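Take a look at this single chain, the form predicted alone, given in structure tokens.
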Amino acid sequence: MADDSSRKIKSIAASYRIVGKLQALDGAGVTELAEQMDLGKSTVYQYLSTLHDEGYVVKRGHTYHLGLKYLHHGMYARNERPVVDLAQPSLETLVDETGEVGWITCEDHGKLVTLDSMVGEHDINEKFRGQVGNREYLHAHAGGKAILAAYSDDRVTDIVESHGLPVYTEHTITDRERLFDELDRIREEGVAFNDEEAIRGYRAVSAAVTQGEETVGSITIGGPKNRLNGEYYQEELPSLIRGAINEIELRGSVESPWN
């Protein structure tokens, strides 16, 4: 059987690389893109012209930017995820009760994707909130570890082999055996913790959301470690999240009176 690389259509792969680079550079001209990507200027221009004609990039002066047509596709893909409608009401209640930040996340191609976020009364710096659509490594986030713990060991191994265990902080789990030990604990306790593993000074508690037999995502509450500490962090917040998960799963069940 041919490997994945033999099935790639190079022109499509190149166009997505250009789109990714445009986003990373916050817009760019033909020359800058050609230099950044080691492509000929005429080649880059042809790709950009095609993307522009199809409505996927816009041109402001001599600079190209991503167009809002991607928003239509992104919102469609987001709203197709069942965890959004299932979890939003319960997460909103949690955010109101704790005053912290809440997230709905899911796994996509081995990465943790933010589908929604809510900010409580405490509010925090924007870097702690993240953005809808963010893609992160699963092992460094409470929501990601909660999802991994719901998967089989074989599936977790496939994800780790594809993406590795990159370092975020000195607290990030970078050892496969330690990760599997952590996933075993999460399976026993029903909640996952992030103790400064993604951002220094930040903690979070999360649990996986299931619908029937399928893990569809996770919900997370996070905030500064000065507020998420002691018994509140270790016991009270996990208890609140377990209660929210129970409510979410009832909402998604066939017998649910909310359907």
Given for the second form:
Number of protein chains: 2
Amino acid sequence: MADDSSRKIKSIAASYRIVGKLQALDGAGVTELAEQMDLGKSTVYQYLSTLHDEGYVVKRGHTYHLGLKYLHHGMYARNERPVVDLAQPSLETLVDETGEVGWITCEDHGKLVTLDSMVGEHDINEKFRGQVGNREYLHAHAGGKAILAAYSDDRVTDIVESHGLPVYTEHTITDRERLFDELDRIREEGVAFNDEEAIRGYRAVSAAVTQGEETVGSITIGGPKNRLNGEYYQEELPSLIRGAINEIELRGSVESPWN
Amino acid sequence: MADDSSRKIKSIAASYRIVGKLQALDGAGVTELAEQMDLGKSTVYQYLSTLHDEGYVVKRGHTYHLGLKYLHHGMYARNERPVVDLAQPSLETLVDETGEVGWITCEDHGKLVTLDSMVGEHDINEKFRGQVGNREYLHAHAGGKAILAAYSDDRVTDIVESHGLPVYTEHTITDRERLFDELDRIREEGVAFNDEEAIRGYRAVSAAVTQGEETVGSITIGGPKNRLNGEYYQEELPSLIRGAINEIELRGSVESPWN
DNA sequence: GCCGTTCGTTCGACAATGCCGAACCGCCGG
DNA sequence: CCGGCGGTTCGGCATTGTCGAACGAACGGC
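Please could you give me the other form, the form predicted in complex with the DNA, since above is the form predicted alone?
After this comes the whole thing, all chains and molecules, with the earlier chain placed first.
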């Protein structure tokens, strides 16, 4: 593995390695970066000043930080995802009705990306609030499993092979067979659950959003286990989510009819 | 101009040119991009597949689109800006009180970047709503002028020289002398106005947010001219904004005392 | 059902250019 | 005044980004 002898432009890969490190370190200086990445000080400097000229990096004193041009591209990419506009109104009313936390997510390069999150009246442990842009593993979240269940088995296998099934809690699904069983169950029931599989004490219910034939993301309602339990968790929320999905797909087909 | 003979890594600059075009075209194919940028088809292909491997670009059918990794970096860069957490609570109450639209903005590479926007009860023409990540000229917006007024004249001159003073409406400030006069006025009064300088029919009031000695951004309240006029526009909003700034800077100095 | 077109993709070879070490400069503390 | 630690500049070698040409797959019209 890690072959990547395929024709890649090394400097682009290197530039993003630097960008990632810059983010991980909350900003850094030339020397520090050069040491951490086994690159010449002058090389790192050249990368950073190129990125600076292009506006993707800012200098504060003697340390470099990520610039806000990434926000421009990122929000553009977010808004381009149809699931955002499709799901927002229905999910918002769902959040108002339940008071829980709502999420709009989609898949990107085998990860589950948070596109939007809205908090209901039960404002909650900060832990459970969603950060837009966060990238999580698909298999450990309700929204991710809902999306995987909408994909073909081949596509799921590809994703599992390239990302693995890392463990978060004792409830995380960590082997492939159990995952496929779970996905079959989700395909039958139409909703996915997350029962403390990512964070202890946190549960969620989710379903995939499709536009035409394509799966474009998922919506999720989540909250603490002490409130999400019994019939509310097992029946009421799933039924509300299914209703919202229904509403969303109706609107979707009205907005772009016969397409 | 456009000298850029300075030691830059050409492939990084080129990769971001491609990323920008990809955004401008709402996704594009290899051939289309190659034509628009005067590059070999194979060259563009190599860039795109590198960016794809790195996860910064997604393929949908035969067209490439921006990926969501930019959202990850972008939201990180946004959240790192201290003005977001500092200003959010005070601005939110201000928006609730007035019912207008509120903005949190900051400067990045000579542009005014929207970090957050919140709509009050007078939900408004979509035109006036703020898109997070948007990059505007500083001189044509209340938030931008408030920031410029907090900078030194040298710094302002640098920005004006590299970005110019493009015209939006007949009220836009387009010459340097008038800009500096306006900035002096803002320094005295403590608030900046935007009287149809960016969009016809749109007015706004703003003030800069500082943390310690550093200007970290600005907060703005804006809305349609027919509501923002008379004493409300000239006295009441400025006084509310000044109050919010006061509150923000008190909290800022409490959170990081004696620093 | 074939051929023409158009797209994305692969490959090889040359020259441009990314990369590094070494030297330079400005700042700070002793 | 000096040593150490940052960021920055510069020259030259070898790497590698670049392009043209050729390939394969998908599509559509005669």
